[in-house]
Structure formats: C-alpha cells, structure tokens
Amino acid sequence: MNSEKLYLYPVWLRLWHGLNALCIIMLILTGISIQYSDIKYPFIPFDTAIILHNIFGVIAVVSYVFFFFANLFTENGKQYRIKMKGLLQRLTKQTQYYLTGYFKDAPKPYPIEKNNKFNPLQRIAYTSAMYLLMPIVIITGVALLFPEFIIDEVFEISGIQITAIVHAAAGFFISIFFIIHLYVASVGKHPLKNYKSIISGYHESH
C-alpha cells in the first residue's frame, strides 16, 4: 500500500514540543526527588533539585505562554477545539478501537488528517492537559515561588499547604498524561514512527 506523507508539525511546533517535553521530564524527576527522596540518600541533592525545579518551571511557563499565543494565531489551535455534538459517540467508537479493533488490525475510525491530527480521545486528553492542568500547575507553581502573595489560611488550613497540594496533584496528573502519551505515540505499524514524525514534521499514513 502506498504511503502518504502529511506535513503536520511545523518547525515552531516541533521546537516547542521538544522543549516542553524536556521541561516536563526534568520537573517530574526533580519533583519526585523533592517529595519522596530519602534525605540521606536523595535521588537528586535537595538544594540542587529545588534549583533545577525552579529553573525548568520558569522555562515551562515561558514555553506555555508561547504555545498559548501561537495557538491563538495559527491553525494549530483548532486541534484543541472540542465539538460537543456527537462527542460521546466519537469517544465510544475510538475506545472500542483501542480495546478490540487495534488488536484485529481494524482500520482507524479517525485516521490522522491535515486538519484533524487528534482522534476524539486524544483531543480530550490534550486539551485537558494543556488548557486545564498546565494552567493549574503554572499558577500554583508561580505562587509557590512567591509565597508572600498566597492567602494565609483557607478554612483554617495553610494557604501554602493547599497551594502545594494542588500543585503536586496537577503535576501528578500531568505525569500520568505524559506516560500515556509516550505509550500511545508508540502504538502503530512501527513503535518509532510517531516519534520520527515529531522530529521530521511529516506523518506517514501507512
């Protein structure tokens, strides 16, 4: 079967994607080290982990602001718009493909197209991650950098503590999303095909 090459990922998107992935990896590693490392045998020395976490956090904020405005002014932003009409049916169809169709080599219900890079489940996941979880983790992260601006108490609970919990929870869900994203990207005719696409910019349909 002849393959068709689609140019899906412009240079700016590939550069942003690589930088964002690096930031997320570093924030996950340093975040885990800060939260769970044995103080005597830390995964990363505590002071170093704090410095790296703050540095990559600031880079992630700048990267996200760039992504946000780039999506406002380019066609890429349309990939994150969710049409509610028929959404449940589309989600059900895609879920059935992942559960059974994929293993029977059935055709994809929503193949990648120039104007439709994400299937319905991906669209929900990516939109939630980029427009819900990322803003939460950024706002709480910036607040923790400047704790003097955090409300002292909410219902007799430390505002800093609440902010830290929300930050950690959002970071946890982003970590889960990141792992699933890596797995789904490996699903296909060849496990590295999608990784090559985000480097070259071209997606091969077969």
The other form holds:
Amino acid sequence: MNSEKLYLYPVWLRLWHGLNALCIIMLILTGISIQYSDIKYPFIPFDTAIILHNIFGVIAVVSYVFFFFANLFTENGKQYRIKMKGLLQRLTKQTQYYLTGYFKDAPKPYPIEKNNKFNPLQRIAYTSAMYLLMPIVIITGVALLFPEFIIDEVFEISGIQITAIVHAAAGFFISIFFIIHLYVASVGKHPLKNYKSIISGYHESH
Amino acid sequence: MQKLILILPALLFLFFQGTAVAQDNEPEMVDMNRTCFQCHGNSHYGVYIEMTDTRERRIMNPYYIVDSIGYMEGVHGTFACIHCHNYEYETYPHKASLKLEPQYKCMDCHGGDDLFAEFHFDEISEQVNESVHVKAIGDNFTCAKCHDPHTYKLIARDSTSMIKEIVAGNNAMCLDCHGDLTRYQLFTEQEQPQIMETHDWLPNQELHFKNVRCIECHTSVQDTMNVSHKILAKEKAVKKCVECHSTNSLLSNKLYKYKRTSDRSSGFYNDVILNEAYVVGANRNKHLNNISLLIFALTFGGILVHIIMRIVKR
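Please supply the coordinates for the form predicted in complex with the partner chain, as a counterpart to the form predicted alone shown previously.
Below: every chain and molecule of the assembly, starting with the one above.
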C-alpha cells in the first residue's frame, strides 16, 4: 500500500498545541486538587496548586488569544467551521466507523486531507472545545482571579459560587474532551502514529 | 458580702422585670431610663450653671453616648440603667466620686448561674482568661471591652441571621479597638497594628474581611461552644489557606456551625453554606459530583470497551 506524507501541522500550530496541552494538563491536575483539597491527604498542596493553576491559567489565556487570532488570519481557521447541512448524516457515518467499520478495516469515511484535517466528529468536538468551552473557562477563570469584581448575588445565590461552578463544569468537560482526544489520537494503524504527526508536522496516510 | 450587695439590685430587677417587658414585641424604653437617655442618648446635653444662673449646652463625651434604639433592642434592653450602674447616678450632677467606684462585671450576674447554662458563661470566662488579651492586659480586659452591654445582640444565635450579618457584627467588635487608636490605647501604649498591612499576605483581602470573622483564624477550635473566646497570639493564628479551603474546612466548626441544620455526614457543605458564600475547595455539590462521576465512568467505560474490541479484532 502506498503511503503519502501530508504536511498538516505548521510549526506555529505545533508549538501552540504543545503549550496548550501542557497548560491543559497542569490546569486539570491542579484544578482537581483544588476542588477536592484535603488537609491530610493533599494531591498537590493547596497553596502550590493555586499558584500553579493561576500561572498556567494566565499562560493558557495568552495561548488562546494567539490561537484565536492565528485562526482568524490563517487557513487553519477554516478547519473549525461547521457546515450545518448534512451534519447529522456525517456525524452518524463517522460514529458508525468508530463503532464497527474500524474493526472491519473499512475505509475511513472522511480521510484526512490537506484542507480537511478533521473528520466530522473531530470538527464538532474541537470547535466546541475551542470556541465554546475555552471561552467559558477563560472568562470565568479570569473573573475568579479578580473575585472582588464579581456581582455579589444573582437571584440570591453568590455570584462567585455561580462563576466557580460554571468554571469547574467547563473545566470538567474540557478534561473529558482531553481524555477522548488522547484516546482517539491512538486510533489508527499504529497507536503512536498520530502522536508522531503532531510532533513532526507530517501525517502519513496509507 | 460586698459582691452580694452589688448584685442585689440586679437580682431584684430580674424578679420584677416582667412588668417592664414591652408589649407586642415592640421595644419600649424602660421608664427609669428616660432621664438618663435625655443626656446619654444625645450628642449634646444642657446644664444649669447655678453661679451665673444660666443654662448651657455642652457636648457629650462620645464614649458616654448610648444608642437608645440599640439599647432597647439589645439583650439588656429591659434593664434600668441603675441595675448595673450605681443608683446614685440618678442624681444630677453626678457625684465625682462615682467615677472611681468599681463597675459590675458581666460575670457578677452571669457567672455560676444555671439560668444561663446554655450560654456557657463560665467556660467562656475560662477561655477569656487564657486568651492573648487577658494575658497581655490582665483583669482590665473585661467582657464589655468587646461586647458592649448597652447594645449587645445575639446575632449568631438567631437562626434567621445571614452569614454576612454575623461576620459584620462580629468583626465590628474587633475593629472597635483594633481600628480605633483611642480605644486601642485604653489598654496599651503600643503603636496600633495596621490591620491591612499585617494581613498583606492574605489573597483577596477585602473578600476575606467581608466573608469571614477575624476569630476564624485568631481563635482555637471549640467543639462545645459556638464561638471560641480563646483569642490566640498572632503567631498562632491560622495562616494555612487549606485549613479553611478544604473538604474538612475549619469553617464548618466555626462560622458555619450556626447553619449546621442539615446532614453533613456525606461531606457536602452546600446545604450548610446556603449559597451565602463560596469557599474554594470546601464547596461541593452532591448532585454535580454524582453527574460528573457518571460521565467519567461512561467515558472510561466506552474507551475500555473500544480498546478490548481493538485487541480482539486485531
């Protein structure tokens, strides 16, 4: 079988992806430690967890702003645009592939192309993560860095509490996305193939 | 014997106080107090100068002014002034020698009396004696230095009180001296510590001051009473954030003790905190926790099944 090398991930994208991954990992670990902090059995000592969470949070914000503008001014932004027409059929087809076709060595319904890096499921998941969850977690996170400015009460519930719950919930869904993202990246001819691609920039298709 | 003579008027008052209780829960001025409040309830008072046969208006010492409404609403609102102050104060001008007479102390009435058992006055007294205040100042540090007997209210024991009311009322007691140089120097010639500066290390200082009491960090934990009165030396104050910001938050044994009406055995604090405050690390919601665990289980379960299928079909 012929293999074709596609240069999919330019340097800036790989650097951003690496930095973002580091931030997300650190934010998830420190976030869990803060949410479930315990005096006797600290996962990460509370004070350290807070400092690390704040530092990586700020880096993640800067990194996101870079990603947002880079997507505005480069072709990469197009990968995150979802066409609504026929979306359900495309999603069903891709889901069927992951559930059955993949095990029967069926051809990929939406093979990776230079201008179409994501399959329909990836596209909707990445777009939701980057353009819905990330803004929510960033806005609430920045607010929690300056809690004095948060509205005192909304419908008799503490504004800080609402902000914190929304922040934790969005962070939780990002961590779910992260787990699935890590696993789906291992789905292929070789489990490490996609991991190598995001480091070298080249995708090898068979 | 001397103590008994001092206490007698107060005991007699307690016996007859039923006649002075206000009707329909509306606080009412005790008749005997009206004369006192004419001067001590106002910023100015009139005085007759016999020598010149004139009346003069003078400024009342602000520390001798008593908020009359606050007095009537306070726990001692049904007391006549002379039940605690010498009856000779009924005569005006007051005799100069009265100023040098010892005043009643709270424990003269409240100490060793089963009537007040629920308030643990004797235990409180022991704790106060061990506190940094009494150690530094001695017996001059009386209950009244923090709890103004004229206007004292049981904010914390009132189940309808909001946490913020409890915090504000309680911190005001500390700031009465620690935020007022004149009162602070009643006890010491030391320079008054600058609270904002000494608490520089505290993140989100303003929020902390608004949402927790000074005593959360500056007292030892007491299981038997709602409030610990053993104020610790500053070196022993809580300075580890995690002591409050954790599942086993110190606050559950202090500030939120008042709100412990629901079952906390599962370790969830939201019912206790009642949406009045948010404490990072201490607030967890039972339902959100269960939902998140379910989503995690489904995610890992799905991945596990897929991995098994990959291995089987390889």
